[in-house]
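As structure tokens, one chain now follows by itself in the form predicted on its own.
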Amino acid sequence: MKRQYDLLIIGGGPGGALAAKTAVEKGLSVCLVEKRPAIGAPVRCAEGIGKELLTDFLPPDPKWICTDIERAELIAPDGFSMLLEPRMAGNEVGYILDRKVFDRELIWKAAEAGAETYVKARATAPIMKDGAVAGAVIEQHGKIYDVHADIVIAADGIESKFARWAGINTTVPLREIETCAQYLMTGIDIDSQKTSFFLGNEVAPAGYVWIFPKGDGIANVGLGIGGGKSGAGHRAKDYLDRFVSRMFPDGKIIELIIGGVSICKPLPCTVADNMMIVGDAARISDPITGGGIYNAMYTGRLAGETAVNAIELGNTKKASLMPYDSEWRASKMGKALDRNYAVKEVFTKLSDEKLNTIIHSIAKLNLEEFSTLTLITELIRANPSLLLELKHLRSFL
């Protein structure tokens, strides 16, 4: 590990793997590294992501690819099931991925384009100068360095330290942070091409369901309820073993996954003097599903670019890094973010009744393309007793 870099890069998430890919491909000396003793481990997702966005930045690969998803299953509180099929339903179908393997590709493009990795690396403090990150100071086996870069790009996660210990605001609140349990688990009857979603408050509260196939009998089943409603008896896991109980009472556990997910609004601001936020750290996963892969890996693309752009230039202050808070504010995933934020906020506070009338409503819909838009505008124009529940939604249309 040297002493010097262009970038640095905290965290090998695939937005720090697509940063450090980017970057080093245009010539920058790029220094990534991952707290963990392994890339993609352990796995803190349900591992989906829409075919189209997947596309967007390499070809599928089967060997990080578990199933193949051609439906989704909508399931409403009494029961009801809508189903999507694939002309209708859009990103809601794509693919489940392995993402130990998924996320140590990424790590492995970028090493071979030039970036060095480091993993069981630990970023303990910033390295600050005259009030502006200057590099970070980086604990890996016993040995401390001192690393500094031109820019620092902050991709460590939820927990999203580094940005906080820059002295940038990332506290998200209780109410925010959607609390998610999940297992891995085999021997259960399910559709191998189809993802499951059941809503509801005795289910999942202010959340929802997910049953994710990985093949045959094999499935991610989890669920993430808002942190407003976790407390004893009625946590994350205990809502999961119910629902599990009930539904897959012969299946069999392989694998538990606890996390969060932030469902608030983006940060403020991604950008400081020498230094960038992607991915989570940045508060981008999607407010509705809790989705971030392509967030992750579009951010963190984007800040590589950028990057390389004030590096060129010879100004790495807040004001030649601002490019990339703008242009991802206003691409498509950004303003489906601001959407989104304004659906969750709806969606999470209706009663079960409300959640059956909609559901039901969208099954009779002829929808071309189920998409947040679409489904807003034909919910108001069908039901105008939803009006005054989705009234802040109509700004959106």
Given for the second form:
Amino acid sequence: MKRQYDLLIIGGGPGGALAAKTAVEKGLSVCLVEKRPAIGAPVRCAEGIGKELLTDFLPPDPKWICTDIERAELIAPDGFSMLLEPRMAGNEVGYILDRKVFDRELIWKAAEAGAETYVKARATAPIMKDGAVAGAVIEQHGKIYDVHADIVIAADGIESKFARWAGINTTVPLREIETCAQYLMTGIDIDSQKTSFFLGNEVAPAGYVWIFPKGDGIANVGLGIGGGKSGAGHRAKDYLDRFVSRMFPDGKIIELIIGGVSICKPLPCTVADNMMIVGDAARISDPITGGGIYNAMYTGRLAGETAVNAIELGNTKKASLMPYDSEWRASKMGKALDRNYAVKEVFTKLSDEKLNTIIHSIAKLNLEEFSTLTLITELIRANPSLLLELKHLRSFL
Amino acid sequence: MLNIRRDICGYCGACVSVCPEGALELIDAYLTVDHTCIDCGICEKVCPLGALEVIKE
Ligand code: SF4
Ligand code: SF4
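I've shown you the form predicted on its own. Could you give me the structure of the form predicted in complex with its partner chain?
Let us now look at the entire complex, which starts with that chain.
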């Protein structure tokens, strides 16, 4: 590990990997540190991603794609099931990844392009100079290194501490986190090309249950519940155990995966002097689906590009990095975050009866396209009384 | 005082993100709490496994 780099990246997930690859390809010296001993493990993800989102970054590779999803199914609280065929499933249909392999592939690409990568290397504090970040103290194998960098990218995920140490409040409000538990199960009777989503306060209050197939008879079976609904005796794992014993009493559990997903608004500002924040650390998971892989890769790449430009200009102050923040907010992803946040605020408060009404009425339509937009329109149609609450949503329609 | 049940914790980091004081930190595969903890109990609620308990003195 050298003492000085152009760019220091904290965290080796998809966001950090894309930032590293992008910047090193444009000639920056890049150091990426990952506190875990292995990239990609432990997995903290349901592993689903939309097809066209993924191909924005790299061609699909059977090495890290477990299944190609053809259909999706939405199950209302009353058990009524609505099937979404490819024609109308749009974004909801995609790939189920093997994140352990996928994350390694991304880091490998960054390393191959020339980025230095260090595992079991943890940032323990920022190095501050005149009130601005100037690098980080890195601990690895019992040794402590002062690593200076023109720019630091915080890509340290949901448990991010780096930005907070540098003075940015990253606290996620309790009611705006989904607390999640998932089993990787085998020996279960499922359609291996169909994802299923179960809604309802019985199965997952202020969240949903997912079944994401990873092969024949194998699936990620998991759920998230709103943080405000979680407590002793009714935690994510309690709900999951109940669901699994009802649906798959004979299935075998071969992995336990847990995690938190923020469904709050993104951080008010994702740049500071000499620093950018990307991915889950910036609180930019999708507030409806909880999906964050694409968002992390997108912001990682954009932060990498911004770093290159800023260093070329010889100015890495906040104003010079600001294009990163404004560009992702104005992007399709940024707009979807805004809209989906507003929709989430309404959806998570719906009673089971209302959810039933909505899903029944959507199923009756011959939808050409299934998207969050159609959902909102239907929501309003089925619940004219909600119109007032939804006023602020109209601007997104 | 916050008691961390290491035998239960699955080191997911959900608690770290909701702590208003920044008192928690996930160091590789174990969770730590420092003196800034105010025993507010938010982390205790959010944990998907129930690994945290605020013990009233
Ligand atoms: S939320 Fe629970 S399982 Fe996750 S790191 Fe915190 S204590 Fe451990
Ligand atoms: S009890 Fe409150 S202050 Fe203490 S660690 Fe938990 S969330 Fe943070």
